[in-house]
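Coming up is one lone chain in structure tokens, specifically the form predicted alone.
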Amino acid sequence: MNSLSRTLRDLSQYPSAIVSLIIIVLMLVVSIGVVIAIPYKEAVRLWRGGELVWYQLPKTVPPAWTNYFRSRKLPDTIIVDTRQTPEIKSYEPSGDGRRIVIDIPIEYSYDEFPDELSLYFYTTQVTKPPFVAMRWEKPDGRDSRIADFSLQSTRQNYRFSQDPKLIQRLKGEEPQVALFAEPGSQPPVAVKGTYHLKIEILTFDADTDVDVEFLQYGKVYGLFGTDHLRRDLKVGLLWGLPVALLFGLAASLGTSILAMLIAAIGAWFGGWVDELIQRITEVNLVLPFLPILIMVGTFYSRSIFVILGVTILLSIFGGSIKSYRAIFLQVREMPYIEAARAYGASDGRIVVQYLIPRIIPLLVPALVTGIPSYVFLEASLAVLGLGDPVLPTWGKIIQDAEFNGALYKGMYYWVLEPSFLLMVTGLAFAVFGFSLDRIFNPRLRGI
């Protein structure tokens, strides 16, 4: 407890090392959050669904907070469902079966125009088509006809710029542009009110009923935009922090722990045991880390767990087991180990008891400032195609920005978004990994 207080106490004293921290617990709080609030399997499904589960968002579009940079407003994504609000839902008896009134209200405030207008018509009871009818009335109370046709299954989809005779009614303007503009304006300008999509549905059933699903998809989205497959670049955004925590904090937990016991067990043994270790260290040194890497993930499994596994076997005998061997050797000649031979100690004893506790403080920062490569080794393998085909990550975030062009086509919110994720992160546990290092490290006190 006392040396915990003391560490805190130095660490007070670099106002750099309080904020990483803050940081990083942050980080760490958001992780568990998201865990929770997303299991697993609901991430892996919204990850994988894409435009079946986020049919209702826009395709790679930025975040709504950019509207507060630009000059002219991007319209936002509208989504009126008869479901949630049956209010705007009304019958009327007709023959047999009966007429239902829905009249869609549409809240237009913006400069440009929409990226699309969407219909689902949800029927139950079916047991002959219902009959549609669309007109669309603008602020000024003009009206227009949109469309007629029958209902031919529960589940069925209307887009207006798919439509060829509205096209055509509309003299070959994009509907999205043609419903909104002021008419005759050249270029076209958006008519900012309030506009009504009225829908009547005959339906030749009393039991027959209709809901209706309005989508206005916006040119901006949430917090994060939107990606090609119509995904919240939330839901991977927030999941790729505990990826990338688990994988970084795994990796170098892993191989520090791991290396510092094979090199305390190689210094005390000495002989061929130590030999052995120092040979297979300088043959793991030549070898290319990377390349193999690349072969496991495109020969053998994709996985982050084997990638995670590869990664701990191919860093454990690194440049880093002959530090702690040359800190073993010294910590071996120290009399309270001469004390601890001489009252009968075992070997195993000496080693986990006496010798790893000496060098423990010198672990920790390293272990703190190998978190931030692990976690862009992750994302470096994921943006060569190589990361895991099911996890969400930062990584993966990247590689789809960059196959879809999104730089080109000045998407920039798609890479820059999880590129300064990984930049903060790395920051942070550099800059307290180095803080530490002063704390812990005789050598470099009062720098």
Second form
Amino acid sequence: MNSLSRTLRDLSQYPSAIVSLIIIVLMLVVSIGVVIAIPYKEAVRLWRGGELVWYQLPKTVPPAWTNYFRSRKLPDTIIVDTRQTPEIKSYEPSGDGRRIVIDIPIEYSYDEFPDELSLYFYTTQVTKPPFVAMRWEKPDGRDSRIADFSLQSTRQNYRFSQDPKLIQRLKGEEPQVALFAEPGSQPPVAVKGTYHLKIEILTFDADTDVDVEFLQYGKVYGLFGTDHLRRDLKVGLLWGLPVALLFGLAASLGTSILAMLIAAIGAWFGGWVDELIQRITEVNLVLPFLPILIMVGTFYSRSIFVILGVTILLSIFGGSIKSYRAIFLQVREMPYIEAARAYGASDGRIVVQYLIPRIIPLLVPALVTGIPSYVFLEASLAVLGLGDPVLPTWGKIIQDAEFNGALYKGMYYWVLEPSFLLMVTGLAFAVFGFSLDRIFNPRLRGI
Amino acid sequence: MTEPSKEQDGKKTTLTTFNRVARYTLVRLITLFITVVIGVYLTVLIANMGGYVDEIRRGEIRETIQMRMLTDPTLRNLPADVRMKQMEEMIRLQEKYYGLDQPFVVRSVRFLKNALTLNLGRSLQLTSDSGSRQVRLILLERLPATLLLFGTADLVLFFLSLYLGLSLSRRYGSFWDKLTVALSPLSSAPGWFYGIFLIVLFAAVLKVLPFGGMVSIPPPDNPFLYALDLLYHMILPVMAITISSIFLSVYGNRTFFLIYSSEDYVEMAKAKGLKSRDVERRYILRPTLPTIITSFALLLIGLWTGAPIFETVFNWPGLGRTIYRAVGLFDTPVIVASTVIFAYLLAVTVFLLDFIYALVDPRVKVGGGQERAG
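Same protein, different form: I have the form predicted alone, so give me the form predicted in complex with the partner chain.
Whole complex next, starting from this chain.
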């Protein structure tokens, strides 16, 4: 405990160490929060859900805040659902059934036009199909007919851009443009103000109810934007954090602790044990690390846990075992070890209580500095298309973006967001590890 | 009496030295060879999924032959059992042609023997650009691309970082020194990662440099323009490699030289009034030579593996991407060939390094027992 507080006091000498430590703690807190807020199963369901989960969002649009940097504001994504805002819906009796009047106000203050307008109708029954009539009211009060039809299924979709009659009425122009544009302007200029989509639904019995979901697929969405499968990148980016931290921490911790233990055992027992460890290290040096990981990913399993296990297995017998061994060989000859042997300490006791503590100052910084390389390793494999098949990870998002030509099509946010998060994670651990190294190994401190 | 005995002693020493070196060389060669054998055999096992790749290929053969039989009009009129028999016969011949009639254990030993004798054989799917299935040609064709990019970049960076490290160690605490220390964590990210940023900036936004690839399409005919085009395509990858490695290697070299320049004999040399260039060359660089040579040798053989991800991001037709494609196509001969060449290069380097140490550092004796352990 004492040494911990001393370490912290030493750390406070380095502003970079404090900043990186704060970032690391923040990342740990956020990732715990993410795992609690979006449990594993839910995350996988969302990420692999497809159109059923994400039908409300536009494809590959940048985050909404990019509008602050644009001279021409892009329309946001608007979702209005009468099940969530019942106040825009009213009922009047009409004959045997009733008339449902829905007035959807659309605040429009953008310079560009949305991608698409779409409506979903949810009807309680279709044996006596309710009848729908829709009108569009512009900010200046002029209104026009959109469409009339009856609801033939309990979940019916109406897309403005795919209604040939509407397009004909708008003289061949795309509805999502023409409806918001100044009539006759060329190129079309958007009219700002409050639009109203007025929907009247006639039902033919008293207990039929219809709900409407209006979707304006904008050209920006949310804090992080969406990808080619309409997924909100927020889910992937948030869940990428615990995955990256888990992979980096587990791989670095597993590798360095096991390597240290093995080096200690080899140096202490010597003889054939040491010889065997040395030979395994040499064989491991011959094995191509990345191609083997790629083979495991391609042939056997892309599960992140399998990759993690293989990574640790291949990294244990690496260069670190040699440097640890060299130090243990020196420590082994020290008088206090001889003293321990003289009082009859067992081999295990000497290794665990006397040898290993000597190497902690070297181990801890190496461990922390090693984390980024494993975080990036996971991302690298994902970029090659060998990421975990179900979990969202940052590397997979980069790969999705690369695969869909994000860089060629100008969808930079898609690549830059996960890259930025990777960078922050990597730098935080690297800076912290470097500071730890300077504190624990004062030989380098003056330097 | 004293004279001859001295001579005898001298003879004895040379003889024992020779014996020691010879024995050491032999033992070392044998252990290194065993290491290579085990490493390559493990790769053979992994690359064949312990024999499962054979099953995949048997399935493929069966399928193609079945397809061929079904679509062949001359065979359609034959009775079913004759056709069946003929098909089985063709499958058997095809499997025999690929050596699939033998059990995997036997085949794996043959793979190992072929690999160790550098009989690289033919690939299963991959072809070289000239259409050859020779693994040797496939790999040789890709080698120049990798050597050009990584060879140039790594060599320049290696000597540059040595030079910068040395000059920074001379004035540590200066602005440039502090800057290098502050920037060294940047090296925690791999080259391809910076590559993406650079591509976004220079290729996508500014549109001044290409997204990737090695030459324009179509490549220029004029050799001079061709070379210029190559350089033009190399700017971004070289920049990415530089950003991802230079700060840490300069930092490492500087710290390394600092440790050596705080030795007593360096202080002594300075006190004697030697020129600082002489001090650096004879008292700092000289004792660090073995370490520098080691990292240089490892860098050279590291070039062989290429960099699959980096080459994928930059669409660079090097060895790394070939290996990656080979894995994707279950093309075990190519994977094993690449591994065995790397293993040999490594073994030879490790073997030679021991002697080079003894040559450049008189304190080191070849096979000089356990003192040098570690």
